[in-house]
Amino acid sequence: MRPSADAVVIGGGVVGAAIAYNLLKSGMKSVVLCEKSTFASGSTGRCGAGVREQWGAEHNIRLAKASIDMFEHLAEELGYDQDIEFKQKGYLILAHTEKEWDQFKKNVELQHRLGVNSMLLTPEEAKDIVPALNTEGMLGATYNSRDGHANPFHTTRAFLQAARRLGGDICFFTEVTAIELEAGKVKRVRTSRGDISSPVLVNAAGPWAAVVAKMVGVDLPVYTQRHQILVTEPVGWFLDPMVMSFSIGIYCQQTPHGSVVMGIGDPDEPKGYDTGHSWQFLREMASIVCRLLPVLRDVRVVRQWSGLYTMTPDAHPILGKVPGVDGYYQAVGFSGHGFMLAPVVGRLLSEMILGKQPFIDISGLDLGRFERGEYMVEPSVV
């Protein structure tokens, strides 16, 4: 590990990997990425891997739209010799309440204004897209064919390999233990494998972002929360889009290998770092998904696991620098959607760090928005 660098990135998930790659691609000579475990070992490797433009707030729509533009050519850009398994089979988002259906109409209107070609569907039209769907109690749905999913491990690995080829120093099993400031500027990063002098530090530490932020005296208004997920045995193809419901709190998709990945959001889940999984989740998941997609009744579960969402008060990420701590940048608080936004966030953070004008205006996603009261809560989150 080199003793000095132009920038140190903390976090070996997909967001940190994308930032490191983009810094090097944009001309930075030396970048060190520090990860206390191995790549994609935190939230990235435990996520549902969906990518969607269908949001209810402008910032998230703009970010997701640009990210999907990048996903469409990402393997080629990164020179990855395998498949990141990016498939655009769409998202079918179901409405089961009047409040939800009213929100969907507003969402689609905003999405159209921002160039997203989503559409409102009747229950019958939704069933045409997913014939196995039980539409009882449904009021309608929205659909966008550009949405899809990718493999989080391959995607992260592709970014890291490309960063290495550009001269990046990727340091696994290297825990950051302290950050030294001098006259309000980032000076040195202390790790379990030695110190790195650097004028730039990027916090992309996922669920541990608040811990890293405290090392430079920054308090993040975030909390972590467990989200459980499971995967079934491979079955015959029956599900092209991701099926999602916000009121039920479920998402379900079929991977290219035939397995079905699904999860539910529990509003009563306590805050914390628990990544255990429970039989209660398995029972509830089975009840919900078999009602929604009865074809899955006799399918066997292969395994289940849990990951951590790092939630912000408005379900938007916190991006950029913090006044009073020169050289410190953060890409944190993705509220369960870091994977889908990573490609665009990697570019935006590199542009900010290198003093360029970000190609998307993200001034409203700074940490100070909460103190100013200038934020809008994203209404479309599982």
Given for the second form:
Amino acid sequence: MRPSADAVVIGGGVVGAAIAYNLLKSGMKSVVLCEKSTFASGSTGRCGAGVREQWGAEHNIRLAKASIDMFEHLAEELGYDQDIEFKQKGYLILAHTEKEWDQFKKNVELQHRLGVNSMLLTPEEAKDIVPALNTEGMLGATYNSRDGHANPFHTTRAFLQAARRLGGDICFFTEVTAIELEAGKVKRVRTSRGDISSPVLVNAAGPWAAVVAKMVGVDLPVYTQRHQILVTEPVGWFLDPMVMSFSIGIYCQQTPHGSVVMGIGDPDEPKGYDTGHSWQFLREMASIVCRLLPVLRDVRVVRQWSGLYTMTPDAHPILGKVPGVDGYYQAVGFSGHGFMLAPVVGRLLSEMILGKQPFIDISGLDLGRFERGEYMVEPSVV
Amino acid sequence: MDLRIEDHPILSFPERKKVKFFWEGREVWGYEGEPVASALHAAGIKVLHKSLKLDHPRGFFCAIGNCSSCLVVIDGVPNVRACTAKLRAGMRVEMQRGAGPAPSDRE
Ligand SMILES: Cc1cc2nc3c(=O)[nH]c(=O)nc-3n(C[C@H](O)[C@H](O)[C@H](O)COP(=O)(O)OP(=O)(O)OC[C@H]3O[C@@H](n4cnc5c(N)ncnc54)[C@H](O)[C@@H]3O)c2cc1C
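Target state, the form predicted together with the partner chain; input state, the form predicted on its own:
Let's see the whole complex now, leading with the same chain.
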């Protein structure tokens, strides 16, 4: 590990990896990425890896749209020798209550205004897209064919390999333990493998973002919460889009390998760092998904696990600098959708750090918005 | 060709009922209740599954329901482990190609 750098990035999840790559690509010479474990060991390697433009709030739509533009050419841009398995077969979002159906109409209107080609479907039209779908009790659905999902391990690895090729120092099993400031400026980063002096520090520590922020005296209004997920044995192709419902709280997708990945959000899940898994989840998940996609009845589950969402008060990430701590930047609090935003956030953060004008205006996503009372509203989260 | 051991110095084999079943549409026989993989193996059928990515032949391997090397399609149900499924008369067993057929609404 180098003793000094132009920038230190904390976190080897997809967000940290994308930021490190973009800094190097934009000409920064010396970038060190510190990851306390191995790459994608945090939320990234545990996630559902869905990518969608179908959001209900402007920032999320704009960011996700730009991210999908980037995902479409990502493997190529990064010169990755394997497949990141980006599959664009859409998201089908189901409405089962009047309230969500009304909301979806508003969402689609907003999405259209921002250039997203989503559409409102009748239950019959939804069934044309997913013949296996049980449409009983369904009022309608929204669909957008540009949405999809990718492989989170390959995506992160692709960013990290490209960063290494550009001279980045990617250090696994290197935990940041303290940060030294001098006259309100980032000066030195202490790690389990020695110190690095650097004028720039990027907090991309995922669920541990608040711990890292504390090291520079910043309080983050975030909390972490377990989300459980499972994968089945591979089966023949039957599911094109990601199927999702907010009122039922489910998402379900079939990976190119044939396995089916699915999760549900549990509103009663306590806050904290528990990443265990439970039989209750298995039972609940199985019963919900078999009602929605009855053909999954005979398909076996091969593995279940969990990961952490890092939630902010308005389900939008916190991006950029913090007044009073020069050289400190953060890309945290992704509230369950940081995988899809990583490509665009990588670019935006590097633009901010290098003093350029970010190509999308994200000034409203700073930490200060909570003090200013400028909360965003995002109705569409699982 | 029959690969069954008829005489064994230690093990004895109780009388069992001979039944007919189908491998890829062809009639073969085995003993009722024995593992499907045993009956197939005894009949000289060793390629049971083609691998997911490269279409490589896969067959009888761990023999204890663990490894998914011997996955076959039985009566339309994919991902059945031939080594632990019990043979019944008239079963239709097919080689599984990759992930096999899409799950469907069978009653
Ligand atoms: C079950 C589940 C499903 C999800 N589904 C989706 C989805 O469909 N679509 C989507 O976009 N998002 C989804 N998410 C959210 C997504 O996983 C996260 O938003 C995203 O992975 C965040 O990436 P990250 O790089 O910020 O965090 P992480 O991947 O958690 O990376 C942070 C890294 O920082 C390291 N670190 C922390 N502290 C230190 C330290 N002091 N020193 C060194 N290293 C440190 C950690 O070890 C970790 O590897 C899901 C999450 C879960 C749990």
